[in-house]
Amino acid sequence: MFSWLEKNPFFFTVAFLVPFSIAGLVEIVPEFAQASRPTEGLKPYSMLETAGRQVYIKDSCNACHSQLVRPFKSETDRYGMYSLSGEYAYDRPFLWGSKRTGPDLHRVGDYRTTDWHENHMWDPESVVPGSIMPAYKHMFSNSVDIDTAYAEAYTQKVVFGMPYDTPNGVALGSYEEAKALIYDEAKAIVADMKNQDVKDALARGEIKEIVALIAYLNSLSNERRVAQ
């Protein structure tokens, strides 16, 4: 048997590759499937964070900022723990980005504050001297689109099975219930802001885009995205 295989290179190669391929699949596939599942305790984005993510996409923040910390010391020293595939389980679409004109933002919630983001979005160069990032003052006057945020969250719950309305998930409920939740979230963000126009707008029942964006950026955190 073995002497015959040695004399037939083609069949010898097949006999060698088949068991090694099976062994490789047995070793790799279960780990790959496990890594693609949500990391333990991961929650979907809240209503306000979802609205902020829509602002982030609308203003093309992902054109200059990535959300993917690679497992290199130079990156983990600067941005924090490298990104895990399971952290993106509830991201649709993914916002990995393709270049870094600005820094990676996947862990930005671990080292930046609401106050910092407010000043940075109003006048980037006042916070980061020499910054080429444009100011986003329109976010302080544009109101956030709550209807679209709710529609996205509800669709992801029904179509993709996002764990909303579960003990370890994020409450969604009816539109009116979700609207009440988004205002409660906004109040917590605005309480740490200084812009009086934004505060006055919230008192009138209006949530500005900057509030939602900051909520989203604050959620990009290993601590805040994973239940403790």
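Numbering follows the first chain given and starts at 1. Between two forms, the rigid core is defined as the largest C-alpha subset superposing within 1.5 Å. Treat the numbers as computed from the prediction; the structure is a model and nothing was measured. What changes on going to the form predicted together with the partner chain:
- Core-superposed comparison between the two forms: the CA of G205 stays below a 2 Å shift.
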Contents of the next structure:
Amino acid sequence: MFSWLEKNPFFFTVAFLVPFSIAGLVEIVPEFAQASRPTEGLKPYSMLETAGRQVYIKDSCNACHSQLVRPFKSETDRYGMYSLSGEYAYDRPFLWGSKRTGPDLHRVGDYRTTDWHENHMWDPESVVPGSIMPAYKHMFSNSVDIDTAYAEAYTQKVVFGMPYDTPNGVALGSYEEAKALIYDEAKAIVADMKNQDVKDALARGEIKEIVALIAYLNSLSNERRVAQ
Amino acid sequence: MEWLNLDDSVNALSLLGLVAIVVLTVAIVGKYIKQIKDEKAEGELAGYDWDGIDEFKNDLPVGWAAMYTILIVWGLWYWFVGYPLNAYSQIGEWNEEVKEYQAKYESKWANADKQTLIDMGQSIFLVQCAPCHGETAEGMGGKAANLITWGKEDHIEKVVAQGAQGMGFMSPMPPMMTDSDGAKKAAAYIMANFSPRGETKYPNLVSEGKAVYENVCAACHGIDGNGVEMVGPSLVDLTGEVLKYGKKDSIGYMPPFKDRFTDVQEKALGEYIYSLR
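Could I have the structure of this protein in the form predicted together with the partner chain, to go alongside the form predicted alone above?
Whole complex next, starting from this chain.
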């Protein structure tokens, strides 16, 4: 009955692999699906945070910074709790990074604040003597691309079913509503900043990239991850 | 001969092991060679005839049978109990190791002397706090609180005169009215009796300060200086309170460092900050 199979190496291999991979599939796939589900209470990125994430990607912060705290004591002492895979459920693309020229940033919102980022992004050496991180002064003059941020958030909601607009959750709404929201968010960040040009720009209705980036960095904290 | 030093137990044991291996190998190999040479096949035949070849009747060796049964039992346990309930997890290992380490750490340093704590506090400070407060803790020209003066007499006097806010207590501390030099006296009392520094610039004011403190401040900060829940922070462990609540005021935003440090580490940070002059 199997002489046909024995004469056809390709189909023999297939017939061999099917039963032998069952154990692997049964043990690996369910765990994998379980672990990639969002952690309980995880919030999607708000409009301003989405825009900041785009700035983060555009300026290649992930070339020097990872976003993955490993379960080693040396890392949890420096950065805080180790990362869980479910925390990345709403990261498309994820920004784990593969090189740490600078420190990990997955928990940076827990121990750095708006005013510090403002100083640091303007001139890293003003707060960390000898820092080799480049200054990002252009972020204080370039404006955020609100349309693309909305397009991304909207795609995440419609295509990937990200839980926007849930009761007590992160609101997105229509384009007009989202635009109003992003200004409110920007106001809260700018209130803690000192740069007068950024403040003036917001009064004119322009949100500078630095504002969005700081909102994103602040969101890398427990507040986004734990049900409040 | 240095390489054959049999006083070293490792060398002696290695040599003994070598001899054992040689003896066992010779004996076992010899036995089998002899068996191959001399032994005839014998036993009860099963009576088959496969192209002239027959088979001996042999029972399953006891060792094999036992192994087989044990493996079946282990397999059932593993599938239904071991794998679902006791599976290895890296995070589980982290949790256990860190718990054990932390307990050891706490007991090792539970009675550390002042200088050890100050050094420990400084090393934590350089990693966690220096990016905002600067390596010397002076606050990098106003980017964060100057911790060299913070918490000491002059700062307490300033707080009494101007009030304090930003840690998120039920209501901020209002500016306090005291009689002349009342603030200085209260500061002397707080520094001598509550603060980790345990001494003051104005030792002669301490006894008068006690009265001021108990009349004006104790309502919110407690007679023993340990604070009142929601009303006023502990002045005995003021750094601990700042780490717990953070502080957002005119200088900037200091994030809370809740649960980031062990008790000893928090104490060390306090000792370090209060040792700064």
